[in-house]
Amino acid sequence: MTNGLILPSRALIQSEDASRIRHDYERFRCGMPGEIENYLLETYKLDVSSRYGARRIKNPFGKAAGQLSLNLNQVQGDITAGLGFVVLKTVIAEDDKGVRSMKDWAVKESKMVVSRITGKESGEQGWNVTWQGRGWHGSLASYIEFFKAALELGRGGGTVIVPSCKYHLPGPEERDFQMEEYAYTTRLLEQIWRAAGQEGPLQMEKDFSPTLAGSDKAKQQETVLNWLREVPRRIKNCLPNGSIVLGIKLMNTIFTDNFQIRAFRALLEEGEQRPDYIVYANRLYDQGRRFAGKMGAAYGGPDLSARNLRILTELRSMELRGQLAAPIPALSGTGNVHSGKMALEYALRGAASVQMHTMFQKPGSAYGMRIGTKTERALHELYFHPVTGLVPWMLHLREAKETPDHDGVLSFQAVTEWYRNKGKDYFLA
């Protein structure tokens, strides 16, 4: 354990297992082989499948609502590419009539800006991407064609496909939200999701982006509690009973980390409905950063993914020694995951998937393979890098012992469940 984590600095791992990985790393530099998750299983008894909500994924790795997931041409290279999920941008929910009461969301992004970044807390070099767009932002007419047809891309390609979308969230000043506008995107969006035959209910994502900061409503902290309180129930009501798998993205909000747990609480003590997942959390907010001529911007790098990971310890100890109402439910990561031993620290901590956004916007010089899509280039560094790979890591756990078998394959999933068996005792120090 160093720095907050729970991997030691290198894996410990067989020679020959060291150099099979070095080997595949090289030759895989003009392309990985097609169903690379066989090829895991084959040839080094791993299994990476698990589960994103409340579906089946092929691998843990997806891409995060953004910019990178806004039209058909990018759904269709990352599923081509191979990814286990894509989340797409996210549409600001709007009433019948077309009215959109965040409608300041929906802005069309300026150019995207990728540097490097010094983590406060460890001094360790990252990257970061510093943009100004928010969602959507076209109408939710067309964003429910771009919805049907990258479930369509998915479906053809084994790629789980889920929208996002941000509803109204009612400043102090307001009364209540805005339930047409709940009510009818819901909806729409169920509607779509069982017109093109997807299976079980609606998968969706709420983002919660104003809480990050972006907003004076993020500067009073019982507001943003009563939205994590009120927003689940909200959205859920719209639809029949078990119509409906909800995400919650969470938010790291600009307080401290006791608030940040106090949020955490309130979306899954104090409401009437819990999400059945969390996606759990993206970006930080530094007021003092200047960027495109304005005060105020989102990043980053180390301290991002230090925060989440320091938040999500507490969280599995208060778990664990039934300080909780209830247990936490599903997890998907998000934030500074630019390895595959990044991956693993969420996973260790319950998170059954990771989503991505910087990971696919770094400059081609840092990846390893030299020919293809950002996509392809960053799931081969995630998989194979020979120091940071998934592959390696997964095997230390196995070599390590911290993790059972079954038939000599290491699941994912055996992972995710390390921190209520082998991992307790780290949770309850």
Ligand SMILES: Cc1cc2nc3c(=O)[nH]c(=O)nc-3n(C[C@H](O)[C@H](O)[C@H](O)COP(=O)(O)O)c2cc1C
The other form holds:
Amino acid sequence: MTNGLILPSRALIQSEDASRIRHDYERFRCGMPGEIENYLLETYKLDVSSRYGARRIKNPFGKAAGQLSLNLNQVQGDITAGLGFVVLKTVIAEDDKGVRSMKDWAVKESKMVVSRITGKESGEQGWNVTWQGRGWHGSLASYIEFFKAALELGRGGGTVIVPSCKYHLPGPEERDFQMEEYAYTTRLLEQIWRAAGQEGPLQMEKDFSPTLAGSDKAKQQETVLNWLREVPRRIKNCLPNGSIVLGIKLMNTIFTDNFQIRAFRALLEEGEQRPDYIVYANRLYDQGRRFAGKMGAAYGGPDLSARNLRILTELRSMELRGQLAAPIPALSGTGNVHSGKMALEYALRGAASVQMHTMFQKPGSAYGMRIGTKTERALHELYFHPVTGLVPWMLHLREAKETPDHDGVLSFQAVTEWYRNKGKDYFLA
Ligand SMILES: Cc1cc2nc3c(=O)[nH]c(=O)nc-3n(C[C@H](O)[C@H](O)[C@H](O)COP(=O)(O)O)c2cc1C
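Same protein, different condition: the form predicted alone was shown, now please give the form predicted in complex with the ligand.
Expanding to the full complex; the earlier chain stays at the top.
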């Protein structure tokens, strides 16, 4: 165990498995087989199906909300490539007159730069996207059209599609939440969901983004804690009981790890309603980073996953010691998932899915696959990379007898239960 990671530096697997993975990685450089999940089951006896919120997903890999999920070509490409789920770009809530208090967040991106980044803690090299821009820059009406059409594309494609929204958050000097915006937007999203014949209640994410972490509003800790206590019930109360499965996407605050835990606990323990799942956790924010003539920018890379995994370890440890007033809800991990191995680091801490942005935006030369879309290339790398792929590392867990198989099949879901079974001692140490 080094760098706060659970998995060792090298996978211990049978040599015939290692050569089969190398062979697959090479031959799939020119294109992956269709129905990859069946291939993994038949060839490697790995079941990669899982859950994202309340929905069953065919594999744990999803696209996180952002610039790569804001048009139908992107959504169609992700469905064709075989992602488990796609979270659409975050829309800014409006009331029925088109008023949106968070209009400053409806900004079209004007500059986006993808570059290497070195982790301050580990010295590890990673990738980072720096950009200017925030939420969906168009109206709610235009988002609704996009959402409707995206759900239509997702029908029968086996990829779960969900929306993401940013609602009004009062600053320290404001008294109340703009509930007309909450109600109008949530109800509209739910109507579209139902009209599209989606299975079960509306599933959606509420985004607390790192751009917020840099705003004046979020400089006061009590303000942030109040949002976390209040927002789940404010959203859920807009709809009849049981009509929504709500995911809260937490941001990394600009404060210490202790405050980050405090914030998680406010969400979990102090509100009248809890989220149904938590997306952990949106990027880091550096107030001293200059980008496009402005001070302050969000960033990711190795420091992001290091912080997220550290906090998740601490939270699981508190949960197992009985120190939390409620169990941690379902988790979806986000932040520097650049390999199947990193996806498993989140899964070993109980995340049932992972959602990525940067992994799909690297330059073409950074992938082993020579053709295809970035999503296809990313999946090839995530599953089959001989050193860092999901396949060698799931086989490692089986070989090390860390996770039980059923009839010789190891499931991704069994990995997500490791923390309370074989892995319990790791968290209690
Ligand atoms: C260019 C860009 C735009 C983003 N836009 C959103 C957004 O609209 N809503 C949101 O919830 N997260 C947004 N994010 C955060 C990503 O969804 C993701 O959670 C985060 O980047 C961490 O994952 P990664 O390390 O794989 O990039 C954005 C990230 C980037 C880089």
